[in-house]
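Single chain ahead, written as structure tokens, the form predicted alone.
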Amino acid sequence: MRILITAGPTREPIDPVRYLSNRSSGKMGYALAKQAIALGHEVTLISGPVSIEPPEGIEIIRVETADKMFDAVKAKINDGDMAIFCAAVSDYRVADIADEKIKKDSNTLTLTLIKNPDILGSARKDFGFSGTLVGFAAETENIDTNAREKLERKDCDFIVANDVSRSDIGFDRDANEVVIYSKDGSATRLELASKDEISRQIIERIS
């Protein structure tokens, strides 16, 4: 099976040495790549800004912002079979960019932010894309009511949601646990363990 997957942030710059990102640090989406290779798989990973070395046998796509991710994924996901969107996508961008570095000269700054395009949700009615289409979704409250409703939403057959409220799981760890909802309207839980073997029983269920 040919996979497509999203990992890691975006960074959307606000002047050439700031940028507005998340606490992403792509572990999980690259745990995906690395299982999803050794189940047999071919994999083209399109990865924002991360400080992990992608595994071998894939082909590897560097974006930075959310915009150049939209691209590189518009451009490939028509080649696979699979879609996996584990990358924690910035909701805005900064409206005007500064071509300069901004001076400290107040004691507020105001930033005008504008909605960054939405990835998942372009794949079925944008993208035309047609097959295995998997979501995941990082809540703080009402995880199951959420999850089912992103699932929904974005018109996919999975969701994979995780609660990142949670100290122990989630945003730049190494280990998780997740629940699997499905648009048969199934659940299902995969309690704590590595991100590697959480990752090698999404890509069993879900392939």
Ligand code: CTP
Given for the second form:
Amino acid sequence: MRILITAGPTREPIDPVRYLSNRSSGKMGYALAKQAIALGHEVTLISGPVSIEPPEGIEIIRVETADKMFDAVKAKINDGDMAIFCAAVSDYRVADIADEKIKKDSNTLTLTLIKNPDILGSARKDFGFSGTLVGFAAETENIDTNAREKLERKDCDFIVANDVSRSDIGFDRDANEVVIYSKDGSATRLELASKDEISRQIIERIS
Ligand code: CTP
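Could you present the same protein in the form predicted together with cytidine-5'-triphosphate (CTP), rather than the form predicted alone shown above?
Let us now look at the entire complex, which starts with that chain.
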């Protein structure tokens, strides 16, 4: 199979030296890419800025902003049979990026943010993708309800949900524990394990 994976955070510039971002390390997306290769699949990894090395043998496209990730996914998604959206895309970007470094000459500073495109939510209706579509849901409450709602709304075949309120798993951790929600209504819990092991199980089950 050819699998497209998005990974890592996005960075939304404020001025030439500052940006908005989030705590995603990219570890989960990179583990998925590594395990997909190990299981004999071809992988295109579209990655936001992270400090880990990509696995050997994949095609990697590096991007900074949600807009650039959107363009890269749009250009590549229909080359594949499956797409897994693991990136923690910034929901908003700065409306007016300053050309010069912003000086601290006032006591308050207000930034106007505008919504970024929903890349996963564009896969079916805008990109016309008809392969297996897998989203991630990072939740802090009502995981079951929120994950099932996201599955429907973004027209996914599967949503992999994790509880980001727990400090032992998820963002920037080496371990994870997830529940895979399927379009057919089933839910499968993958018990606490390394991100490599969780990734192997996700790829095996979904493919
Ligand atoms: N996602 C995306 N593009 C965005 C935002 C999210 O592709 N602009 C993808 C993520 O990669 C993930 C899924 O959508 O696979 C869920 O993202 P999340 O931010 O949790 O969902 P939202 O629909 O934005 O809902 P909310 O933030 O309100 O929980």
